[in-house]
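One chain is shown next in structure tokens, namely the form predicted alone.
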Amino acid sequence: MRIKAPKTIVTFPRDGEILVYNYLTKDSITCAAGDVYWLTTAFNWTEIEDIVNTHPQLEPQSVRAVLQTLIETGMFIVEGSEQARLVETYEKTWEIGPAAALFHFTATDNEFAPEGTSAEVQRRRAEIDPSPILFTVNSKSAIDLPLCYGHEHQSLMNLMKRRRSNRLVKQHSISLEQLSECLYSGLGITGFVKTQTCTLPLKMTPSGGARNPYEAYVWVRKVIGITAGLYHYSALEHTLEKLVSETNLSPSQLMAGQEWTNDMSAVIFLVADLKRTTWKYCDTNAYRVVLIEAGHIAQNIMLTCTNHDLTACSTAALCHSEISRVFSLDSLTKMPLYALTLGHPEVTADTYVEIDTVKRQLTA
């Protein structure tokens, strides 16, 4: 049996002891320092008794239990396995390094407390360390700046006041143009740019080195003028097609188990196709550009939403491994990273307060 250890293992000191992680399977071990050394006698294929036969000075049978911890916890793996596989696919697509694979790889699939909970938690944390402040204010030296919203040729700032994220909704359908429009206000190409290295997409939302790297996968479940279902778009053609695949799922099994989707009338899911961006990118620092444009994206659909008098809310709490399954995202680097779900607000329980409210309460 021949055996190494994966290139995606990083430690941490903990509590005296060492903790190994392996980011692309979540695997971890906590051991002393000293048994670190094991995972550096075998970086390529190495047969484990040529493991045994270097070092002559310890009980072969002692050598072998060590090792077959380290397999068993994922810390090596065993030549030909599907852990194996998995780990030859990241090394040949992976392009960004380990730090981006680490924080990716690691909020991947993560569990969420239910939103009950969450705000339990939120009660018991502010009772003995209150939340910091949400907004800085200047000094009585700052300059007042025109009013950016009101007037009646300022219709683009007033819709971006309009706009909310409103979890509970009616059970109307939206219509195929809502749909439409908020497909192609964040994701429409309006045109192309030929440079010296290749012909460039255009877009509603910029796009770090116009690389493009997201599509968007539809959840159709009541949107007048199409059958329900799920559905790809193409930006380029500004087409839905329906995709073979069916699920008997709910939203919120894709979505964290966060009941509140299972009501709404369609689901845009954004999934990034990161080859598009590390062909030119191939740093860290392009996995954060890859994120920033998800919202750009959103924030379209979200003003257009508003524009059409929808709601449009965002949750990066997905269930990324279900949904690829569900969308035949077959590639390591093609990822959910966001889905926005549209429908017809209901008037919600939260209390509004004017912000000259709050402005009198800081100067009282």
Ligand SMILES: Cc1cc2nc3c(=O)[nH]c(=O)nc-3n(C[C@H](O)[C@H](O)[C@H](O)COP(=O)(O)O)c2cc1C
The other form holds:
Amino acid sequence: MRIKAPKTIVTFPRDGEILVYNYLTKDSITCAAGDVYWLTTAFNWTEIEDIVNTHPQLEPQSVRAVLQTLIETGMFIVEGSEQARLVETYEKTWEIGPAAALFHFTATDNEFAPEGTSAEVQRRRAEIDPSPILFTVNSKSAIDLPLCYGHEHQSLMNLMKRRRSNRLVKQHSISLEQLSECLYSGLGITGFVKTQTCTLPLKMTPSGGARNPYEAYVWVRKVIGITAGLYHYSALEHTLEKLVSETNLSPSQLMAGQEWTNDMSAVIFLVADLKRTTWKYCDTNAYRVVLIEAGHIAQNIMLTCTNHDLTACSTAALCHSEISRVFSLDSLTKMPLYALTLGHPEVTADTYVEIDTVKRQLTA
Ligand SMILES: Cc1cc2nc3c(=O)[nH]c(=O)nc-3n(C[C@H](O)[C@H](O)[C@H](O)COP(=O)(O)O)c2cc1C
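Beyond the form predicted alone, can we have the form predicted together with the named molecule?
So here's everything in the complex, that chain up top.
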């Protein structure tokens, strides 16, 4: 049997021991500093017995036992195994280095606190560690900025100010035109630009190198004119293609158990095709570029919703592997990152406070 240590292992000191962490699989062990040595005995595919034989001073059985433990805990991979195939694909496809990969895989499929417990956790934390202030105040010498919106800006400003996240929605359908406009404003291709190397798609949102890595997958629940199901949006054709008609899942199962998502008329999942960006930008910062772009797209979708008196609530609390499974996405190269739930807003449960009230309290 041949084994090797995958390149997806990092180590950290922890409480006098060493934490060994495989970020691709999220397996980890803690061990004595000296035991990390064993991971250096098989950088490439190596027969277990060859490792045993190169340590004649040690009891063969004890060496085999250590190697077996490292295999069982995912720190060594076995040639031909499922894990070895995963590592191989990772090594072929991941182009932007281990730092971005460490973050990317670690921040996938995380556990989220059940609804309700977050408030209690925050209350307890505030008792011993008050929250930082969520805005800053300049000194008296600061220049007062005029709020002089011109006529043409007025409607845009007002639209942007009206945008709110509503989790309470009416059980109404949205129209196909409304869904269509959300998709078009967020992802639709509006033209192309020819450069020395490529013809690049242009959209209403900016994109690093105009690589436009995002695709939209849509869960249609209640949309007049099309049947419920899971769809893919083509940004070039401005079409929706049905991928799956029936599913026994509910949206909350893709969105970390958030029950309120089950009432929504539609959900747009933003999925990044990392390769589009990393083909040009092969460094860690490329990952940052991809993340930033989701915000631009989401904001356009949200403002389009506001313009239609709909609400779009964003969520980054996703069950990434489950989303990849239902939409048949390659989990190493396609990255579900963000979801927007669309619906008709019900009167909100949030308590809003006027900005002037807070300003008055500060100066009192
Ligand atoms: C990156 C990001 C992730 C978010 N994730 C969630 C989420 O998982 N669940 C949720 O209920 N709201 C989520 N929200 C919505 C925020 O709670 C909301 O924007 C915030 O309360 C401010 O309200 P507003 O959108 O009406 O201004 C998210 C917002 C952003 C920008």
